[in-house]
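As structure tokens, one chain now follows by itself in the form predicted on its own.
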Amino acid sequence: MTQPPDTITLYSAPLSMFGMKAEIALLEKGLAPDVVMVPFDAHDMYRPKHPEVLRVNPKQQVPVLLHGTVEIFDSTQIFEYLEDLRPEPPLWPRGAGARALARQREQMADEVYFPFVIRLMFLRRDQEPEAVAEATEGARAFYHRAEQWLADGERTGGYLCGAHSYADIALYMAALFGERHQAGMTQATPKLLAWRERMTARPAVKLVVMRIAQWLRAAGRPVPASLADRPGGD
């Protein structure tokens, strides 16, 4: 389906880490998506698949974006075409050897820090104690790594790469995943729990995880601790 020029409709969901990154990506680039949300419930999950979600994904999940004749899926490839489309405010850092950094951050996050949450999903904790400690343990270790990357870039802007970038975006969404499942930040990484801070303060952030916070707490389901006491939070 060929949208209208001007128009951006992004695919996501209630519970989707990838489709929130892909927004509040948008939204750092000042465009305006028309969000659609993919009905979600405990029983059916999200069946049945939007049709628009069938035809464009073959993998069948969000995040899908339109824009135009442009129809793409996976929230790194909807950053790629955001720095193409919109490159200011820039979101990947200038120079070859910082972004291939930012870009190798923001899929460590996604693929080597987001797999442990993903476990801690489906692990029984009351039968499978050990494999929920190693899944914990695997994702605050990850904690220490990005503790480092805030030192290492403290003089430089106080973000993964010093500069923000897609990078905290891709962190940011899926550590509030993880703070869900019992695998939250703690006072042994305080860079990083202040460098929380500074990203949910961030408006197109600040927009995005309020909403979760919301429809948690509708769906009568725990709140994160970082957003619970926040305007709009509990």
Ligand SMILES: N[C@@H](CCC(=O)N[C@@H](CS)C(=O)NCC(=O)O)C(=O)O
Contents of the next structure:
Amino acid sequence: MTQPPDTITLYSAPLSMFGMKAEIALLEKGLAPDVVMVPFDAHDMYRPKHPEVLRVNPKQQVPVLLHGTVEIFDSTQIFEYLEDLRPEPPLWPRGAGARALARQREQMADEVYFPFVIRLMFLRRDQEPEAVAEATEGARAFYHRAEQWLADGERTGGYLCGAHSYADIALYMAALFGERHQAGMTQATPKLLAWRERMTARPAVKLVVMRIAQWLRAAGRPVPASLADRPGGD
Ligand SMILES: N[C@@H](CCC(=O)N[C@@H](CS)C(=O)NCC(=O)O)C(=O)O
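Now show me the form predicted in complex with this ligand; what you just gave was the form predicted on its own.
Now the complete complex, all chains and molecules, led by this one.
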């Protein structure tokens, strides 16, 4: 199905951290997507799968982005498309080396940090305390790594790669889910806590995460303290 050339449609889900990554990046670029929330609930999870997700993504996952004849999936692929489509404001740094480093950090948020959170989502806390402690420690160790990135980039912008980038969006969203699963950042990483505040204050981020807070509240689920303690979060 071909979309009107100026319409961007994003298929996401109310608790999809990868979908929210893509939505925040679109908003940071000044693009206003039509966001379609696919069916999702605690029991059936993502079933039934949305027909457009099935059509476009052989992995049957959100996010999926449609823009004219472009039909793509995977949040990181969407980041790359957005950077080509709308270079300003840049969300990758300039220069091959800096850009490679930022891409690596974005990937680490998804593929090194977030797997600890996925483990925590599925472990039975009362029956598997050692595995829970191990995954929680893995997440915390990653926070110390990111604290060092912030220390290194302090004079150039206060974000994970100096200036604000896709790497920040990726770790911010993943860490929100870490917090939901009791592996949130603590005072042991103060620069990271301050970074999280800076991120939450960005209008694009605030819009998306306050919607998550409202969704959780309506579903009778706990709201992460980093959102609940803010105006609009409660
Ligand atoms: N690497 C993918 C991961 C996408 C992903 O895991 N999506 C989840 C929601 S956050 C999903 O659609 N899960 C449903 C399923 O796998 O059946 C990305 O960055 O977009």
